[in-house]
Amino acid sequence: MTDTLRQSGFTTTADGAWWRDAAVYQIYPRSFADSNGDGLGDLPGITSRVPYLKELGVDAVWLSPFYPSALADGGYDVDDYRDVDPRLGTLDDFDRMIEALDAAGLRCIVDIVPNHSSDRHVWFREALASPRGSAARDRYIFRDGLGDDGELPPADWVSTFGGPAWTPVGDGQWYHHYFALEQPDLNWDNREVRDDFLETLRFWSDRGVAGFRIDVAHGLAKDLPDILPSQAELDALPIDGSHPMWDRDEVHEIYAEWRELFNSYSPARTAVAEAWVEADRRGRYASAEGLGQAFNFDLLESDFDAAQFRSVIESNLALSEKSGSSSTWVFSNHDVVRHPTRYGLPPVDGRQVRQGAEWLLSRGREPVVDVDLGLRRARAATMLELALPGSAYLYQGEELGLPEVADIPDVDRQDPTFFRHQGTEIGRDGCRVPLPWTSAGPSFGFGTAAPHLPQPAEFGRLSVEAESGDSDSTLTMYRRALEIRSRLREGGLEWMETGNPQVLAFRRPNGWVSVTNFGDELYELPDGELLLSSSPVVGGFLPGAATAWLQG
């Protein structure tokens, strides 16, 4: 046994840092549960399912945006940061949801979207009605256009959703939007912007929110030169703290102010950064002086491969120890192909993870997904994840083993990626299809009407109702795994020698052993009481694409 890895200050209660080893369940509100039969999930629907969340065994829920929005980008185009979309409920409904979660011993994390507002936000409407150089326009990023009358964009930049990243407003000026044109970027050099977001964080903290997930956390601070670089020049610049757009060192000045506010509460509010940055720069977002945690997407981007998994685990535990935080582990969320589907795709150039886009573009016809293998690998990977030190972020429906839904009719699609790329990229709708709660019905128990995204017929057999009574179901496995984890999760890990490069095994300080077989051949398990396995263990042998937990 070698390479003991421990996390500094690892605790769940003594310092109030419950988030260090929490199991957090992400809810995409519009697709979780519909209480009023309009086809759209809502806050009362979430409240009605709190008993399910408690039985599942998670510690907290994270809500994707529920704010007033035109849904140009699934709610990440926010009209008002301190209200609830009337289609999803009211502030009173939010308070009742928080009360129900609290009564069940569950905390609530909410999404904050600070890089951009929607174009319907009162500030942006005021900016459009105000002249160039006005205080209203200074809250956003406006630039004079090129050409005699400003008829050309300030630069040839391309939005991440496709199409230009600059949009004209009719008076020779253009505004910047890294995402959809309905999502104008805010100017974080403006003190009014900073103060207003502090007020937003205070507003939700006062309502009982325990923490925040920060969207595009690495993008707030910007320093755009008078003469803008071309897109090619921008892409060639290193992202090392001085890039005009991304991961600038100054962004941490913003989060130091947020941390001061978070620490004024008891217990202190927490936050987790969605920061797509180099691993060696992730620690500043996760530090005690900053947000406290940062997402580690490295396992999400890895193949089902023992060497890749071990490398990711070792490097991220070391990074978390250095930052004084804890690592985060995630396989699925609202932006990526669900991991049972990813793991069932054939490799291209030796990699599985690169196949998701090609599979989506073919509407799921080619390449052919090995559904059984994908689910077995997903179950094995999830059990490994839940055995690791740190916090685990789970995405709604993964506990049912839901696959990605690829073949959604164009008329039903909602993701701006699909429309801005004119169908050459399918987008993220397939992982946002509403959950199935019952085996039958117009929306498999999601509500009483047709859901806002169509569900495939196979969702009936994958519903909560169907899986709750099945001892071998993915839902049952998640419930058992989360219960065991809640009892045994403290401390670091120690790698165990397996004698097989396709098998990873580690021990936690309390004798909890996790063994994952990434290969195809049977592997003889070490001595110990079998607590749980993702696939049946026969005669002491673990099959391929499986994880087993033992008490040693």
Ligand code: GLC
Given for the second form:
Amino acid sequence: MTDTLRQSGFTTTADGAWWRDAAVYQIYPRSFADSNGDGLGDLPGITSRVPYLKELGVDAVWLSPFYPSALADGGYDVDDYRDVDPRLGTLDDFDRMIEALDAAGLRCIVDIVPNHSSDRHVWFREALASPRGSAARDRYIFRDGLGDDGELPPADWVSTFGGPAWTPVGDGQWYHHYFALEQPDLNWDNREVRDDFLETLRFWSDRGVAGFRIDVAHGLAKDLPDILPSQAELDALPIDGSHPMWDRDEVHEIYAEWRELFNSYSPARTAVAEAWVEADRRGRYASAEGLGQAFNFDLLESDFDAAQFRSVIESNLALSEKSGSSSTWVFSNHDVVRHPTRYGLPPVDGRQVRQGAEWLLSRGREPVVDVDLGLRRARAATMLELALPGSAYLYQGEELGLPEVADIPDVDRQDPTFFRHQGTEIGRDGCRVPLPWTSAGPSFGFGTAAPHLPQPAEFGRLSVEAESGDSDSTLTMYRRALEIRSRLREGGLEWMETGNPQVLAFRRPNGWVSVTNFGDELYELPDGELLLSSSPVVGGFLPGAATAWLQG
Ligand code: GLC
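Given the form predicted on its own above, what does the protein look like in the form predicted in complex with alpha-D-glucopyranose?
Every chain and every other molecule in the complex is listed next, the one we just looked at coming first.
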């Protein structure tokens, strides 16, 4: 299919920079919609819900991995980068999904996982069957073990999901995996690895995807010395471009090559880096010579606090101007505690975010969540986010105000974090529970079978069906907010004096004013027509934990 056809439903392709102020909706495909009753969401399920996405008012979707995978890490362990997991559909289903999205004017971004393949990838199987020093092993990071027969790991490194980061293969050699042992790290010094990913990017670009989300983008380039440092030594090294593992300067050579490929398409393909790096080093990932955009998780990592929000917004707007990119704003994704729950947790040392992280990591000490406060704050934060210049990345289910699901039985849990910590860390399954589409039914309309992660009873009340007809629902708020945003989103922002340190207000060039009250006292709104508010405005007063938009 040609690009012209692919673009048929688009409205803002002229400069190819649609992504600068897009609202992008992240779909975790296995938990979105199940069309064939096997308990797993799939691509035809997504296709069937395109009208919902259109009505919601987002500009694009980003699909977490849908590739063949043993699901050792929710699909981020990829067996084959150029195919669809048969449980999720076929390449034809993918084409049909793109066609349906195109017809609705929605673009599609897919997830690329270049730091590691799965251990079932044909290359890794070949590496295991090949001797040390072979070309097959050079595609990964193999090292001789220590001890007389290599029976000891090359270093004491710990993987991010817990447990060792080096695993023996039985002949004295060990391979490196920063994540689960089913996710061997690829060797990006190997030309074949680089060429193969270029082919993958071409493969999906040719199939009509508009861009890519790059997983662990700051990890690809590595330079491991012959004598490996200990984990403690590694942790003590500065991450300033010279660290053996993270955010090395050479990683940008890889992205410069990718950029050339992206720009060979019309419109140019876009990319967004998942790069957990220092704010001032994010710009290189986001530059026009690089991936084009980088996630900024600073708001996600902030408490519901006016001063923190203001400083994050100011610094990120300045950084994006410097890099020539646009800011990205995120509150929830498939890796973190959903924001209504985070904001409803009692603070630890005055910080909700830290509490959220501890909650994710803890077991048996789940604190009481103030559900009402958490949701009010989350709605206020989202409206503030949607009023900001730049692009907003929304995670499926946040438009319903879904909470994190805490009480998933151990037998149903899937996240390697849970297993690798012998159950002491509860992991990320609680934000990946399948979406409720209807108020009743065996899986609240997700499919006809039991869903692959159990849904709590309250999901009926939070379903698309229940919220669609309710003018006060979170879904209605998202729909209205996205519609207003799509009309008014041009230009930068100007801060307004509020006379109250708990209240942030800013104006966009066309008179769109956003006011957020982070405190608990009523705040008198400035003059202007009320467009929307996250909680009811009574007599011109904005309650605490609320945002209002005005046309000034
Ligand atoms: C990224 C993904 C996360 C995954 C990890 C390893 O951080 O967002 O879900 O577990 O990479 O691929």
